[in-house]
Every structure is written in structure tokens, then in C-alpha cells.
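The chain that follows stands alone, in the form predicted on its own, written as C-alpha cells.
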Amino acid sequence: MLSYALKRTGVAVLLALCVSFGSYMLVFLAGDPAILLAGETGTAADAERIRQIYGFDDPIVFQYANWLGRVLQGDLGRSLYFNQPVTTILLGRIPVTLGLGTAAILFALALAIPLGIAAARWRNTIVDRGALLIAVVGQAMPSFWFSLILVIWFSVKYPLFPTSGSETWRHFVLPTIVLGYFAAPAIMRLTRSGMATVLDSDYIRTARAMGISARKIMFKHALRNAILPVVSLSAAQFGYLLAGSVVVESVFAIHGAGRLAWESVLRSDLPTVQALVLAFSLMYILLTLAADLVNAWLDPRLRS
């Protein structure tokens, strides 16, 4: 286990630093940075002296590595909108971000799982059309209609969950819902499909045919290899939506990092965005390396 553990660390690290330096290029993207630094005021001096002072005359290899040593003792840059240190914007927005991601993946998984095992415990049933309307119903849904739905029913017309803001767990109830059930969908069709197999495979027929209970064949010898895919497509649904929390975080007004993103690319705060960028990518990164450790801690072949 600790070398399979150390072989997809090792994986990982180089990945991010494939992604910091991706991160890194996005200044140059959008044309010269020390003419953007200098804003539509700034003349060909000033560019000329911002180019100086932060090093842009250097070989691009030098940049990035003066860039990734400041990033390694936390300093991501100043935000050129919010006129603060990036990392101080981060520390307040990522927190907001990662609760509301954390009780949307929950909120997911408890809808999707149980309703994926009784779609394979009932194929073909009323329980399993049932299933899969809700399915294909989150996946076809816009999540910015969704949440005026939920805010038209449960906080103008039944006051019961406040429309705006972050302060209490009230305010989280209804944007929790709209994540968590745009990414229940998918974790629901795999569950079904992974318990389907198992299922009708000949290890669980034996099981059947030695007396064990249903109960006991379903949730202690299916589930656990039925689980491995869903555990992978957690974490990549959870790290999705830290990622895609834009829409939901502009309707509810929720002062996370998903509507950060959006202000800093409408106000065209290229530290800051590069930031968000670099951080959403390592927390991915770091949810696929935590699935895979899990998985191999399930299914011990995984680390062959």
C-alpha cells in the first residue's frame, strides 16, 4: 500500500506542477501583462518600468520559477482590483466554497446511492423508471432555473430558507440542494449499473444459493465492489463543483470563490484568476489522488 501510495503522490506532485505552469501562462494570454499592470492610463515608460520591476524581460523558464518560489512561501500576488494579497482574498472566499461543496457531494450521495441500489434491486420496475426520471431530470435542469425555483417556493412564497448570503446554515440549504442534485445523476447511474453487474455475477448466485440473507448479499458483498467506480466519480464530481459553483454562488449571493472567479474575470484581475485557477486545479488533483488511495484500500488489486 505505501508504495502504490507513493507512486500516485509521486504522479500527482507532477501533475501540479504541469498545472501551475499552465496557470502561470494565463497572464500571458491576454497580451502583454506589464501593459495591462499599467491600465489604460499607463504610458510605454510605465510598461517599460512594471516590465523591470517584476522580472517580464527575463527567459519565460526564469519567470515561472521566481513565480512557483513565491507560490511555495504563499504568496500568489496582489489582486489588482481588490488591492489586497491574493492569498488573503483566497483564505476568505475558499472556506465558503469548500462548505458548500462538502454538503452538496453528502447531499449526492445520500440521494443517489440508495436510488441506484434499488434501481438494480428493481430493474425494469416502476422503482426503477422512477429512479431515472429523477436522473435525467437533474441532469437536464438548469441549475440557475432551479435555484429561482427553489427561491420563488421556499423563500417568497413559504419564507423558509433566506435567499441570500452565507452567515447561517439556513442560507446554505438551497443552494446545497441545487449542486447535489446536479451531481446526483451521474453517481446514481453508475451505482445502478455497477449493482446491476455485481449482481448477476456468480460469486453473489453462490452467495444466494448458500442461504445468506438478501440483505447481507446487498450491502456486504455487492455494494463493496459496486462502490469502487462511484468512489472515483465522487471525487471528481465534488471537485467539479467547487469548481462550477459560479452560477449557484451569483444567485444566492454566496461570497465563495466560484463568484470570486466571476468578478475577477469581469473586472479582468488576472492575478486573482490565475489564483482560483491554480487552487481549484490542486484541489482536484488532491480529490483524485484521495479516490484512488481509497480505492486501493477497497480492492486490494488496485495496487499491483
Contents of the next structure:
Amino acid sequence: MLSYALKRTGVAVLLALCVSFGSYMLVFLAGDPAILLAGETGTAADAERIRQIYGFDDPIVFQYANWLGRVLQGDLGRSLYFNQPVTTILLGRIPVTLGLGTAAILFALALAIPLGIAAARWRNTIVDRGALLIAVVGQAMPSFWFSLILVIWFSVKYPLFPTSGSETWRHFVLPTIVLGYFAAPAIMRLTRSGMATVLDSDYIRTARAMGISARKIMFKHALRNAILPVVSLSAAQFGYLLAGSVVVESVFAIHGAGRLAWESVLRSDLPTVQALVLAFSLMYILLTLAADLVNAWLDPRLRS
Amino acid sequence: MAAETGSGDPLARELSRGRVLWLRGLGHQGFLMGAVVLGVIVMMAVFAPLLAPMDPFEQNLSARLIPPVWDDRGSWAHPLGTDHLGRDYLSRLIYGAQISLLIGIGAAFISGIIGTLMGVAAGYFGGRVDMVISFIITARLATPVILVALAIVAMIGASLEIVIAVLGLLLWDRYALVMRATTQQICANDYITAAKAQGCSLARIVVSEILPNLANNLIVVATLEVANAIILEAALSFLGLGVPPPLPSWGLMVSEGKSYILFDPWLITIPGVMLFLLVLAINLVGDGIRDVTSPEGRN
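Could you output the structure for the form predicted in complex with the partner chain, given that the previous block was the form predicted on its own?
Whole complex next, starting from this chain.
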């Protein structure tokens, strides 16, 4: 287990390095970042000064190493818009997004796993079809549109929840539903197919033949085996969901990292965008690492 | 070497493979429903100039925000009403189908080439090549697509071509994963070993032994990615960094209608319903193709 854990963590560190290089290179996509940073009203002299301050004249690998060194010390640069350290801004925003993401993934699991189990238990019946319908609809609805439809119904027509802001828990109900519904279909489908495979297996048939109650078979024997892949998928979905908060937080004007990302892109606040790309990627890497380690701990066969 | 023709299916012996698939497709409810809706939307896109009652770009500020015909204030002059600049909503909706389909197909095509090349290479060569490609796929999975796409579009400038290129370069992960797994399965077969033993060239093995057997899965992933690209384009356009105005992208139409959510919610509902129907139809067709082409995969 220890050697597996070390190996898997090593891969995660490599991935993090790779992704950090990617987010660093993002700045150079536009050609000369100095001109971009100087803005439309900037002069050639402004661009030159920026080039010196940021060290854009150095070789890229050298610049990246410098940047990485500072990032490792917790210095993500200064936001061009807020004129504050990016780290300070992120520390204020990321907890909001993590809170929303956690609520959303819990909502998704609470919706998807019971539905998936029911669909597998009553395969090819109306239950199965209903669950499939819920999944198919969830996959096809653009999240920004679903958000607005919820606003039209539950904020405008029946004012149960506020349309925007992030002051109270009531502000988070609609965004949680949107984000959670977005993550649910994949989890539901995997739960269903996993349960279906396990329920068809020999040991379940044996358990049935031995007269063990249906409920005990479902929850004690089948679910335990079917749920393992769902753990990995949920971690990955959690990561996607955090990235998906860019859209949902923008619609509901939630004061989190997702909305900050969108606004920073619009303001060409490159250091902040860079830091957010890195932060979202790192959260995904950490989540999948945690899921893999938990799975390997639960199932020794996965350690090889 | 040809893909399996559903052994055990009594029809298979009398009918050609194409006919068997066609009959199965007709018997598949979801596929049929999806195909009909998709067909209608494709027709809308192809015959947009003939179908649209008015010019989708023509503004008429004296006829702003007219509601659709089912509202008391609506009229048949504008069956779906007009937007905040007085443009005919039905005409914009019809032309919008072109944009969604163009972006969906364009992006899925580019990402399909990238992902298939990576997946086949990883699956065929295995070993170090597989390790490196799998690592690249994982790194791509860790990247927040929407945010990176927004940032790139913001930096290079928004246009239809840029959105297609950016989405095409970002959405190859599922192709690569599926093609890698499928190629591994195919390469475990004896006919690949036989082809190698006969001294077939790499190109020949890939083109005439591997690719034909990848086709089914490739089509299924491609449909999913077309749908995915359409949703992402709509989201980018909604956030103001996708297809630039005045193009009638459905996502952009929702975004433009956002300010009128209190009194004219239909501005949001109508293009959103179209997006939903299109993506739903493509997903249903994709699921249908998967069920129909691989009977062993059903349930």
C-alpha cells in the first residue's frame, strides 16, 4: 500500500508540475504579454517597462522556474485589477466555491445513487426508464439556461429564493441544484451499470439461493462492490463541478472563485486568471489522488 | 476483420449488415425520437435562407420586444416575437441552428482527429508511448476547460473560427480514452497477430485492421462530443466570450435576453429550449447508435 501511495502521489506531483507549466504558458498565447498587460492605451515605452518588471525578456523556462519558485512560497503575483496579492484574493474566494461544490456533490450523490440502485434493481421497468429520463434531461440542459429557468420560476414567479448574491444559505439553494444536477447523470449511470453487473454475478445468485434477504443482498453485498468505481467518478465529477462553477456563479452573482475567474478574464487580469487555472487544476488532481488512495485502501487488487 | 454482424441474430443471415442496423434503429424508440428532432434541426440549418421569414440581422427599434404569438400582445407578423433590437426572433432562431451545428461538428472533427491519433498510438504501441499519452490525457482532464477556453478566446479575440479551434483543441480527452481502450482490445485479437506475422506494414494494420473496428465507438464518442461542444459554445457565448454579436448563437440569445428576465422571460426560454432539444436529440442518437451497433452492449 505504501509503495502504491508513494507512486500515485509522485504521479500527482508530476501532473501538478505539468499543469502549472500549462497555466504559466497561458500568458504567452496572445503573443507578447507585455503589450496585453499594457492595455489598449499603453505606449511602447509602457510595454517595455512591463517587460522588464515581469522579466519577459528571459528565456521561457527560466521565467517559469522563477514563477514556480514564487508560487511554491505562496506568492501568486499581484492582481492587476485589485492591486492586491492574488493569494489573498483567492483565499477569500475559494472557500465559497468549495462550499457550493460540496453542497452540489452531496446533492448529486443523494439524487444519483438511490436512483441508480433503483434502476438496477428494477431493470427495464418504468423505474429504470424514469431514472434514465432524469439523467438524459440533466445531460442535455445547458447549466446557464437551467439556472435562469430556476430563477424565472423560483425567484420571479414564486419568490422563494433570491436571484443573486451569496450572503445567506438561501442564496446557495438554486446554484446547488443546478451544479448538482449537472454532476448527477454520470454518477447515476455508473451506479446503475455497476449494480447491474454485480447483481448478475454468481456470488449474488449464491447469496439468493442461500435465502439471504433481498435488502441485505442489495446493501450489504452488492452495493459495497458496485460503489468503488463510483467513488473515483464522484471525485472527478467534484473537480469538474468546481470548474463548472465559473458559469453558475456568474449567473447567480456568487462571490466565489468561479465568478472571479470570469471577471478576471473580462478584465484581462492575467495573474489572477493564471492562479485560478492552477487552483482549479490542483483541486482536481488532489481530489482524484484522494479517491485513488481510498479505493486502493478499500480494494487491495487496485494497488498493483 | 469486418465488425461482428450480431451472431445469433436470425435476421443476420438473410439480410445485409446495413439493413439489420436500419431495422434495429427503427425499433429503437430513443434513436428514432432523437433522429427525427435532429433531422428537423439540420433541415432548419440547411434551408435557413428559405425558412426564415425575415433577415435575422435587420433591426427595427420601433418593434422591440414584441412577445410571441401565443401572448395576447403578439401577432403573426413575428411568430416568436422580436428581441431587444427588434430583430425577428424566429429568423434568428433558425439561423442559430447553423451556428450550433457548425461549431459542434467542426470542434468534434478537430478533437476527433487529435484524440483518435493519440488513443490509437497509446493502445497500439503500449509501454512508454502509452505511459506518456495517458499522462497527457490525465493532465488534460485536470484542466478546467471552460476557464481555459474563456481565457484563450479573451486573448486572441472572439470569432466563430476561434471558438471552433479552441473547443477542438480542448475536447479530445474522451476520444483518446475510448480509442485507447478499444485499440487495446482489438490488438489482443489473433487477426492482428496474424497480420503482424505476415509482415503487414504499420500503416496497413492501422488502416485496414484497426480503424474499421474502431468505427462504431468512434461514432458514439463523436456524437457525445458534438453535443458537448454545442453546450460549451453556448456557455462561452452566454458569458460573452464565444460567438460575437450580432451572430444569432442560441447561447448569445439567452445572454441578451437575461436583462429582460422579469417581464419577457420567453427571450430566455425559447433559445434555451432549442439548445436543450438539439443536445438531447444528439445524445439520443448517440445512445441509439451504441445500442444498435453493439447488441451485446445492451444492458
